[in-house]
Amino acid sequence: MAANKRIMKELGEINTNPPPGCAIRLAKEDDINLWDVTMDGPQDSPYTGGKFHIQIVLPKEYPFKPPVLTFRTKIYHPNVTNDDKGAMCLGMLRADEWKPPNKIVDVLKLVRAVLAAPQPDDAVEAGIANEFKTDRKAFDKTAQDWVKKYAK
């Protein structure tokens, strides 16, 4: 019952105050353990003029353990994987890195720092990050043609 307050809580706040680019709801009205983020592509970057769709799954346990986040839009970037789970390795969503005082609203925060700026050092897709150091140019025409064709 405690997670639940926490997870109201935290909806209410976000809703009241979102981070900047993004756009929350329920995806269900009766599930308050599942989120829908639309998520602007971060200007600066070749994301910008996307909207990306992320699912946010809540633990029955949270906040003591991590969401679950996926993209559930297609996105060509070295820390999201390029499957159909496009799953984000964040360091701060990982079991042994999260912290019970972090909130959805810091994870959102992270995201979009995370996409204005990949980490390629830190990547789930090594292709994606190799050519994001050594070729920027055509990494960034490769995501922009994503954004393009699945973030619209």
The other form holds:
Amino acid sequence: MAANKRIMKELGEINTNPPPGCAIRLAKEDDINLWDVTMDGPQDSPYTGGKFHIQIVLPKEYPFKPPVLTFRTKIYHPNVTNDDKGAMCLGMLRADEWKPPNKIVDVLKLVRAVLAAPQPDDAVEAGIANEFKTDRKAFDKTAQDWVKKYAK
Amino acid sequence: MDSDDEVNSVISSEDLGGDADSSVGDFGGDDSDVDFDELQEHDGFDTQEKDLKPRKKAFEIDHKVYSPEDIQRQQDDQVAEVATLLEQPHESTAILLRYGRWNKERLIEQYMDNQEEVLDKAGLGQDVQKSPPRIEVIDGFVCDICCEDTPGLRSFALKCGHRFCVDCYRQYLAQKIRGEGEAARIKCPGDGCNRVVDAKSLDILVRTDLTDRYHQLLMRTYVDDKENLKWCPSPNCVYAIECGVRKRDLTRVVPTVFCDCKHSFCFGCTLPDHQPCPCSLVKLWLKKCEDDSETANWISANTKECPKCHSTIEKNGGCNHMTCRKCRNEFCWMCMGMWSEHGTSWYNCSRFEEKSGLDARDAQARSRQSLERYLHYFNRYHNHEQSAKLDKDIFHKTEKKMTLLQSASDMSWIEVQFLEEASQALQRCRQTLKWTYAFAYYLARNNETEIFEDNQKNLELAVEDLSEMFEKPTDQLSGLRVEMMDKTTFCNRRRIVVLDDTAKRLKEGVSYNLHFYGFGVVC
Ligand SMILES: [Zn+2]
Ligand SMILES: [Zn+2]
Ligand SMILES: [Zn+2]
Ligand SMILES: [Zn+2]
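Please supply the coordinates for the form predicted in complex with its partner chain, as a counterpart to the form predicted on its own shown previously.
Up next: the whole complex, starting with the chain shown before.
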């Protein structure tokens, strides 16, 4: 498995030098394709103070196919599906934009940037996106409420 | 329609380079009064040839069939032509043309305007290395995908210089081509790099099974990009059809085309031939049948409306004494009259003429009129569809019998061909008849519609006559030969009358029954 060497290398690098606000470990000792991430909500965002559990699945074709990322902690965000999947599909996470040299660390940096600055024009939740654009106050309020309710 | 003898005169491969979106200069541009007779004269008939041929019927559409080799040649020819013009290598020109969706003129114009920008957008940005890409072994190379750094590792880079090991490159290409069905826009694996992988590099890197798939996908994109080309939808058919009819023409023409595989289909919507009914009505009709037919058939057979509150009541037993579940009204299923008027004549309605029953039947009739109107057309539509299938079965049986008869009598195989011709005529005519009923459902009532219905009736009578002859026992068939041949010719002629007349009407604009044609109207 050529992919193993790559994944092990990424895992080593990410643990010695984790991206800001992220703690990463394998979900199960013997499965290097399933990563557990705990991400702190970025400061100056409604998510600040929250701790979000994100699961990353590396498909068996990784790194030729992008990793699949899901929020296991409920989050009120235009780019995360508001269901039990909590899926995010944005930028480099899309098959046609993903390039094999891209790394999980880049993905996590992107996710954190999107938490800090939602991308309503690329939304999966049209209603939340619309609120974000037209009534920021109400959006911030709900997002903060959800942090208190689910992400503590 | 005989498309074969037009093959040489339709459109040269040069014209194929035309604008996919708007190059209809040769087809009359945006002029909404394009005459299709006129239109076809632009397709390269020289006058002499035209004089020799019978005048084209109003419903016949010029088209041409291409094999995959023809299509490949078209692309190659265009690449060669544009490569000379732009002074670019063939591989880069192919990428440019795919980027420009094979709109030669527009591409050349843009290229002359801003060469650098076009090259960049097409995925042919600035070259870092000038030498043609090849597999190399480079000292100290580490693959950024698999992290291998074994000495002697073979690697490859496009002209952008992003280098990866050959194994990773192969896996990447396989994932794109097989996994994602991508071909025309496979980019360099380098992070953020838009350089497009060219066919030559692909040949260097992967085996022929993958390059075959790659070229197949490119061919598909080419046909999909060109508005005047479409694949024949018949399963396993590899041909593509070229036709000049555009989307906006489809209210005025039903472009039936004939593939070399014998399949005839509509170039507008790729459904099987549905002349004379225009695409939009076909779509509407099929949707309606899907939504309504099952329920409509059942409702008309098994339910009636309560004469008092009009809620639908299902008859669930043999008894005619009905009680509406909603308003408790009691009435007779047979005459729709009040049950109280029946006295003691249980189970046996003999009071069909009672006043209350008459009124109720009237109201019922009105509310059911539209449903019945639909069923009238649907049943005939459906009947021809079914009969076409039956006729086919009969032909297969007859074919066997004729083989027997042929060996027992002195008829030659040529002499029994009349049966096949009759069978084909039946299929064709029933196909047409079927769609005349869908079409008629949407027509407004006027003189022209009456002419249409007369033509339809004449065709239908002829078809039923011929169909009846078909069912005769084998020993009578040889005696019916001349008669059947005459009937076949007659059917074909009647069909042409229907199609020709409707095609002319469509061109002039048809008035539809807006009540049925309009949106959101459920009948
Ligand atoms: Zn590699
Ligand atoms: Zn590159
Ligand atoms: Zn075909
Ligand atoms: Zn059609």
